[in-house]
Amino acid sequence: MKHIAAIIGYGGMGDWHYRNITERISGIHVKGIYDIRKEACDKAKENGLHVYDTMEELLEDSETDLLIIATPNDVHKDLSIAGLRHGKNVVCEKPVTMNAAELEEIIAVSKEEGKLFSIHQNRRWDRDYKIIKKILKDNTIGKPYYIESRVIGSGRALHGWRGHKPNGGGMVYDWGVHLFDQIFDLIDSPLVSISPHLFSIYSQEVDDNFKALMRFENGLSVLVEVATNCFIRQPRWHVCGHDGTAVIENWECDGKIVKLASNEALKWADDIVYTAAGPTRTMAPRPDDTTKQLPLPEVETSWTDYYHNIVDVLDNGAELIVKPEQALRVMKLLDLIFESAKTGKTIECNL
């Protein structure tokens, strides 16, 4: 049995959902779309999709059982609730809402109606993230104590509604929600403090760059950074463990692991070492034979696994991978970030 889907919002991501499902997901058929823009409707017709004239027509279509919402963020809540109230299962693009309170409303309706509700956090299936997850799971570099997760660009552009505050634009909403979701999925410990720094370098309305230092109850610290105004790139991931370091340089997953060659304590000479920085013992180069370099592990992953899980949940009662309660934790964090940005103070929390 194929599930019949309709897409609300046929822009860049709406078209991506259509093509991804049509080409790779056998259990879902995309019937049509609804969009308020004529150019989007014309494009959908060219692709052979039915175009609903009104939202009411889409919601009353008894053939469709799955709605995919790919609109600007500020209308996610109302559209999700309308879909659930009309007996549809709903997949919503991220960020799922503008704040945690809105998401709590959706979750309540989802439970009341007994319908699936999930958020398209596709970057849990990114290859770079899966590599880091495997390194930590396998204890390759020992217990981690510091992680840097960055997405760096220099385009100085916030495309379309992403540059407008009323629509939920800005980098915290756009990229931050992905990176925070990854970190929460990666670390099994409560967050106890968040210290964000938001910048508006060239945008008039929203943050176009940000840094956020997070500290977890287990002692792990994480720096998350998104930049659109940085002209010298830094690694996508830099992870420090007690026994080694892992780095992933870019989306292509170039990188390496350097770790201790043995658990034996290194015996340092008493003599001061002279380097280009002057005399030092603390920062003296480690002898080459005390470390070993490993390649990054191989992983198999695909964004389509998100939709495979959706079908498995609907058909077989499988466990939902991207749960709304997980997204609620992320949205609560975003609320704290914007609160801290107003006060300029670190926020203590238990999240």
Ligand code: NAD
The other form holds:
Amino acid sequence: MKHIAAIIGYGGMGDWHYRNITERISGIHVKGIYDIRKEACDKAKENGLHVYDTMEELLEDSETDLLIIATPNDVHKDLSIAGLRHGKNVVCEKPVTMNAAELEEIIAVSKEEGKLFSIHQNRRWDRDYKIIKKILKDNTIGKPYYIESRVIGSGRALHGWRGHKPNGGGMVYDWGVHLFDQIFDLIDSPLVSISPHLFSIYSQEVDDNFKALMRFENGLSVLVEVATNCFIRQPRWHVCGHDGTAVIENWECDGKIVKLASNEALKWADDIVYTAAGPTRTMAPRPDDTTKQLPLPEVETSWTDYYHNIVDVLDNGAELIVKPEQALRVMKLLDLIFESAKTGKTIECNL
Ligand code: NAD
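Previous: the form predicted alone; requested now: the form predicted together with the ligand:
Below is the whole assembly, all chains and molecules, this chain first.
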């Protein structure tokens, strides 16, 4: 039996959920939508979807057992709680809420009602992320000590509500939650400090670019960066291990691994390089035969696993992949980031 879903907020992402569920997820049928914008309702009707006139009509529809929330961020909490209170299971877009306290309210209600609550952290299924996960799991470059995870653009535009603070605009909320979620999923160690730098270069209200240096208890450091004003690309991932380096350049996953050819290779360094203003032995280029280059590993990944898991949880009591407690860790981090942005100070933590 199919689960019957309704989407609240039929903009860019709401339509994405509709099309992808319809084409790729056999266990869910999207029945209809609720949106406060006439254009969105008209488009839904053109697509043959039922359009609920009011939220109450949607909430009272006993046929619908799954709500998908794809509105701007500031209303995620109230809509999620309304859905759960009316006996619906809820999948909410990221960022799940505006802060950790709001998410704690939702988690309490979902437990009280005994209903599923999950967050659409779809980027856990990104190919680039899966490749990095495999490289670390297989110990391909030795023990990792530093990771850079970036998304870089020069669009200089925060579209619509994304530029407005009350709606939960800005890049920490928009892309930050994806990248922090990946890092927490990747690294099995508590976060011990966070040092964020938020920039408002062309946007008055919100952060349009940010960098955040994270330090973990196991000694690993991570730089997360989101840029919308960077005109020269940097790699999506740059990962340093004791025995090598891995780079993924772009979404297409061009990249490589370069590692020591053998342990003996460390002994080469005799050359001194003379720059215009002085000599250096430390930075002398390494002879080619002391390293080997490997292609990035092949990985299998499909976003559909996200919704297949939702169906499996509902039908068979499977374990939820994207758990609200994981999103809570991310929201606690965001709280620290916004606190630090006010003082400009690094925050020590145990997260
Ligand atoms: P959007 O502006 O394109 O669409 C939002 C829609 O919500 C609009 O149609 C608007 O009219 C409607 N809306 C606003 N308030 C509402 C309310 N109270 N009740 C019902 N409808 C309401 O925005 P978007 O880009 O689709 O983003 C929506 C959500 O999806 C955001 O939380 C965003 O962060 C998230 N998102 C996630 C991904 C991802 O890859 N996971 C990608 C893009 C956006």
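Numbering follows the first chain given and starts at 1. Just so we're on the same page, rigid core means the largest C-alpha set that superposes within 1.5 Å between forms. Just so we're clear, the structure is a prediction, and the values are computed from it rather than from any experiment.
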Just checking, between the two forms and with the core aligned, does A277 shift 2 Å or more at the CA?
-> yes
